[in-house]
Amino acid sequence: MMILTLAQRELRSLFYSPLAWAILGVTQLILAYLFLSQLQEYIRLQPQLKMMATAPGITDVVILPIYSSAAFIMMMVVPMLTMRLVSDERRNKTLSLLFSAPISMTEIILGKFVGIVAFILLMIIMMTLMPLSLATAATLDFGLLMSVILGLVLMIAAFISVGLYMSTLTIQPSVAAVSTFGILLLLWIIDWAGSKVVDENASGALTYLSMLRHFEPMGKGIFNTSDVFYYLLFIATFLILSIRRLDADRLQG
């Protein structure tokens, strides 16, 4: 119950911040532009698609690229949302107040994590309204749509766990943001590095670590429990690291 209280506090503080409103507005504007561009391209390709025996549907041509673009955009957005989670508490000397409260380090970390996830879910819901608006005039593949949404939610939750951990390591939000983006970018392109490695075992390990490689199957409607397990394990690892870091700060204080 305390986790939900802390999550509400975190979510409320986000909506009091001009940065969160700017991120929400700019992100939706960019995604709306991409959505209209893809829709226009789909309309332009209609004559060619009608001649194909197994032509891709509107879900493949219009909707999936939007969510793929959203994943890349969120890689840049999430560090700005998570950079102040703990570093601001430490800089404003309010972290000691949390330590003295009758709550555990686990509840503090999970509360902050759930608060940011709730904000991101709101952004995803707003984005999903765009493809759903096509349901009245076209046939959507809802199975494929749900698969890519699940993949996006898991990937962004993993982004948030990294950002939260980096925020526990420093007093400067800007340092946390840059560090988070650097780690996420590395995990985004690490499969490209893996393809350049001669050793098959090393190449396979690098490929498995790639966030993009686990998101792509879900973006194609291929649900694999190993991909879900990867994200859940990734999230749990960084949340545990954040809890241990915060617990170390409490013991030092």
Second form
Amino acid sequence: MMILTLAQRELRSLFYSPLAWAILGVTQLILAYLFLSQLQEYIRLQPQLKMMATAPGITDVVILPIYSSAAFIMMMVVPMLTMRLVSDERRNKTLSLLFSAPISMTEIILGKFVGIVAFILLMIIMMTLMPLSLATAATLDFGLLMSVILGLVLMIAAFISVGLYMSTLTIQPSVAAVSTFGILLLLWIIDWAGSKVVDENASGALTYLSMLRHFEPMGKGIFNTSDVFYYLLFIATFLILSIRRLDADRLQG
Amino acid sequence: MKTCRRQTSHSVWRPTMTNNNTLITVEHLSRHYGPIQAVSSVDFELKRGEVLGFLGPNGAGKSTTMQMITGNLAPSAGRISICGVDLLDDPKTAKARIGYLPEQPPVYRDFTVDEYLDFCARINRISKDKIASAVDNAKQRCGLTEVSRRLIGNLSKGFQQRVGIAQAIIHSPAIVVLDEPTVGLDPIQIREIRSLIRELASEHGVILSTHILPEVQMTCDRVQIINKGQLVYSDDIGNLDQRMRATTLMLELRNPPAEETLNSLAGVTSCEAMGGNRFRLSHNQDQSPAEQIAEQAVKEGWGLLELHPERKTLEQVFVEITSSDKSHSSEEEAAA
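The form predicted together with the partner chain is what I want next, because the block you gave corresponds to the form predicted alone; please supply it.
Below is the entire complex, every chain and molecule, led by the chain shown above.
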């Protein structure tokens, strides 16, 4: 209950600043452009696809690339959404309002996390309207669509938990944004090195760490609980770190 | 150095915890930031209906103490109990009974007053059906009704301060802690805030920190002076008044007699001419010769124009107390 109150305030603050609107508009515009060019491609390829025995459907050709691009765009958008979460409150000295209210650190962190996740869900819903518009003319593979959406939500929630933690570390929102972006990019590309390492074990570990590696199967419609647990563990780790860091504010001053 | 009666009686005090009128009990509270000792072994208590003034130079540890009482800062050592609930053991219950206004009001600048207070009511766990009346009540008491739909960021400093106070009293806590509530306000606003504080004291216990001395005289029932992290003085405002009573009389006469005549009056220890027929007469602490002087003046036809006891300002008392031991080093440190 308290978490929802805090999440609601976070959302409200986001929408009171032009940033949220700009982010919503810009991402929607870029994704719409990608969507259209992908659709164009599909129409061009249609004669050849007809000849193939097991041709990929419209969901594979048009919709899945959109979600992969969205994941990449979100990697740049999330740091901007999360950078202010704690650092701004610390700078404006509004944290003491939360600290002196009868709420726990866990509630504060979860409230902020849920607030941003809610915003991201809104973005994903808006984005999903585009593929859904195709349902009027073609048959979509809804199972695949659900799988890729779930994967995207989990991955972005993981991004947010990193961003939230970075925001608790600093008083400067821009520092939080840059370091969040750095970590996310590193986790994104970490398996590039992995693929070049000859040692089987080492490359396996690096590949396991890569966020992208756990997203890709869901993008193909493969729902594996170990991927889901990877994200859940990832999120829990960074949320716990954030709670502890916020508590350290009180302990160390 | 003067150590207060209260402080010494404190360490022995303890079993009366059930006493309903004691709102805050602080025992041996200490806090250090690395090697810097900000507060060391402070004890005090706050009773219902009392305004307690925290007085001290900059950097004396006032804010640190207040942050610890309100759960914003963990003490290095010591115990804080709020209405009998230990702040560290059960922070949620304890914090629900405290309202806190930090030095800088913790307001969200892009919220309107209504939205902000509504949020504050919610995080203080006021039940849904009472939120609207709590917000209205807080706005009314702090004179915010007219600005309720304006953005807090667009309000003047004085109004933002009031929003901060409204936030602190919205859940009608037993204790209101205000850290320098009148800083940066104009004189009229200061007067309003002071009367608001007096009004709050009728239902709540109030702790107030300030370095403005007259404010303490006007609003507080009890004063604690804190210097370099230590409680150096703690007493009722009445006793402080006593302490401020000086041993000099100011006298103005139209036809003054010779200075020696004044000097030889009963009870007068010395006389100093101030020019313009004004004199300052010193006397013993326990007996003021004012009455005899008046009688004498009438009898001799001196033409009495003015006769009043001089008072030490609170500033003088403050400096006396804070600088009684090592005056120079403390001033340097406060300035640093």
